[in-house]
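For reference, the chain that follows is the form predicted on its own, supplied as structure tokens.
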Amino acid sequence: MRELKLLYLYPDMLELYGDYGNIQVLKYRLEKRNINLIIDRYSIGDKKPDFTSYDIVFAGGGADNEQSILSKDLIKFKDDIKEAIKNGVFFLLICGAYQLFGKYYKGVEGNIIPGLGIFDYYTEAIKDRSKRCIGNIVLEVNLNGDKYEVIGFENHGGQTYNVKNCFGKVLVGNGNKFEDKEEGYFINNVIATYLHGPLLSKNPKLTDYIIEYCLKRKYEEEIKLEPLDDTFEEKCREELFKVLEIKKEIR
């Protein structure tokens, strides 16, 4: 029986708006194909994880206070994380975790939370706490040459700058900044995004992109995933598209 290993970073502190649901969706879609998902968790004080031994590393969203605490712990693993990314381990980073992998996060009061600096982007909060990028969001994403509409929910005051490889083009919503045309960060084995919801429950094709990538990397062979019955998921997507008045031109 094939299996994938997932490391869940700081589950006790980074879990906003149902982010753990992303792991549940991965597990569900893997098990439907008779593939096991082993889930390990790391929190402050636990034994140092071997990042390169995993197929997927996941970290969710957290508020400024949590990020300030976790930054001091996470930075100890900077070189290990860089090596894991270089070796092709897949990283899925949501909201606060997205910000922590950049250069820094500047809070409302001007305080600087150092990031890992693995990527060149940085985030600065606007001073007016009442203003946030919040609501449903739809992106046009390129997955191995195929355009796909990714649906999510954004809720962030931080404005992220200097993103060189965006996750997707914004069709509805804000994105990295207020009224931005781009959202998130994306390379072959890293998706960093503000999309909550959880992200993967609304986007089965995106979930399968991650699964297929990880299986190909681990088993070093071409993988053709068995199609699943996504009728319910697609109906939910269609209803949201109707609400947002998005024409289904991308399939």
Contents of the next structure:
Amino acid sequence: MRELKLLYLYPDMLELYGDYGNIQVLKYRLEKRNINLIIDRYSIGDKKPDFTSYDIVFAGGGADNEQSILSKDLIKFKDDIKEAIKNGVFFLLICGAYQLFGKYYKGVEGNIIPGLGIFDYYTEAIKDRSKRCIGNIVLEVNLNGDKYEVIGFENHGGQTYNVKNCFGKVLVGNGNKFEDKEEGYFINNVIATYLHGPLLSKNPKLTDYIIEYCLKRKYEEEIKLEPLDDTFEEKCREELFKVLEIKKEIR
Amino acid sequence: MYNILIITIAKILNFFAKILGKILKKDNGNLLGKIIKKISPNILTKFKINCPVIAVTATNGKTTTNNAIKYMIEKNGKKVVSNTEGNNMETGIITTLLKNCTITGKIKADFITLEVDESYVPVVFKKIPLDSLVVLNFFRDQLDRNGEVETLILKINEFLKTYSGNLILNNDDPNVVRLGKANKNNKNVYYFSVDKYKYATKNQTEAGEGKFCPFDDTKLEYEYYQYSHIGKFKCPKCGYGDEELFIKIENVDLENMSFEENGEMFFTKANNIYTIYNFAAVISIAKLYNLNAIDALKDFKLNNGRSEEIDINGVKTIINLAKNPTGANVSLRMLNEDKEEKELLFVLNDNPADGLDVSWIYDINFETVNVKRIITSGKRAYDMAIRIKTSFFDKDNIEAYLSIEEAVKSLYSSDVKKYVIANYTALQPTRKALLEYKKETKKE
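For the form predicted in complex with the partner chain instead of the form predicted on its own, what are the coordinates?
Next comes the full complex, and the chain you just saw is listed first.
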């Protein structure tokens, strides 16, 4: 039986917005195709993980306090993570994790939480605490040449600047900054984004893109994924498009 | 003189609002307060209160606990004014007091008991005197509306720094116990606890907060978890969590719905662990004011979608409100502890009052849910169906309907026991649809 190995970073600290659901969705879509998903967890105090031995690395969003505690820990692995990305390991980074892979996060009081600095972008919190980018968000994403609408929910005060390759164009919502046209960061094997929802739950094609990428890389052959019954996902998307488009007209 | 005028206006408005409310079939729990607050922003300071004010705040369990405290005090023959309908923000509390005061603003009661929204505790009690504050728990709740739990806790902590009245705290929630340290000079801090129950676990099985000691960031150690992050915890570094108990509930028996406190047996209508915590708070209040709680807790039941039981053409149906992951998980816990065959209806809306973000449903433990069929409904019926499907619950046994009427109709196509869980704005429409279905099918 084929299998993929996933590393789940800081599951006890980066778990605020149900982001674990992304792993749940990956596992579901893999196991329905008879592919096993092995999930290893790493948190502060555990043995150093061998990043390159994994097919996917996942990290989610957390509370501010916890994010500053773990940033010190994460930085110890900077070189290993760089190496893994170069090797083609897939990284799925949501919200807080997205920010942590950039240069730094500057808090409301001007305090700086250093990031891994693997990517060139950086994030600064908006001075006014009550102002956050909150709401349903729809992106247009390019997956191997196919346009696909990605639906999620954004909830962030941080404004991310200097993003070279965005994850998607914003159709509804804010994005990296207030009223931005772009959201997230995307290269071949890295998706870093603010989207909760969880991201993969409403976007089966995106999930399959990640699965295909990982299988192709691991087994070095063309992969044709068996289609699944996505009736609930399709109806869910249809309904949200309907609701959000109506709201767009009112604006 | 000005006060009398304002209150007179309020009384007249209330009279018309009652009639209007009856015509429109709308609840006027906040409206009166809203209008009067516009005219007189400091109206709360104008009331003449000569009796103890008892307040309850928490993420979950405010309405149940406040109602139980009121019921208990009334059983002791006292008169109580209370916001029993759950209008727990400033305007709701203004409305309650306006409806129950004399023309000069005097509240004629032996006690006032209030449930207060977490973020409104500092606002309301800057303006009216507070004798006792009960804090039950803090869980993650509608993050897009409320923000992180930590922000709320800090707000209340700030208020407590200068508060020296009774403070009744849940000793099994690390987010709550820390509030007892806010004012070192307050000698009136009382902790209550519930001893390990049958389904407590060694590891945390449900989403929760409070993983680190608030004083030195050390990871807290738990002897056991009752539910979510509620349990017996201790900081290995500074010993945080080792408080002297005022009330300790022991020998919780959910099958026989009984427990013991200080050698006395209590029999209740509660078959779930989280309500036992609410009752521990009620018993704390009873002890502080020399009242008897045994008789009241024997028959207290809140029939408003809080473990409410109804019979629909011979099919037992249990309705439960769940606004956040912990609320949903404790409802599923109750369902799993019930060994009868059953089916589940889960209704999920994403209206502003619910929070627009439905990501939290992935913090609900469907992996262990023990039912034959699940029906989903509400504006986010399909999100819910996807959530349940990806927990590997057989997709052929999941049905999703945007319309609650259709969902209810399908639910009663079989006659096994039903559990119904609905989030905030979904609860009343769901109850209504159930009761209407009952009425319709009875005629046939």
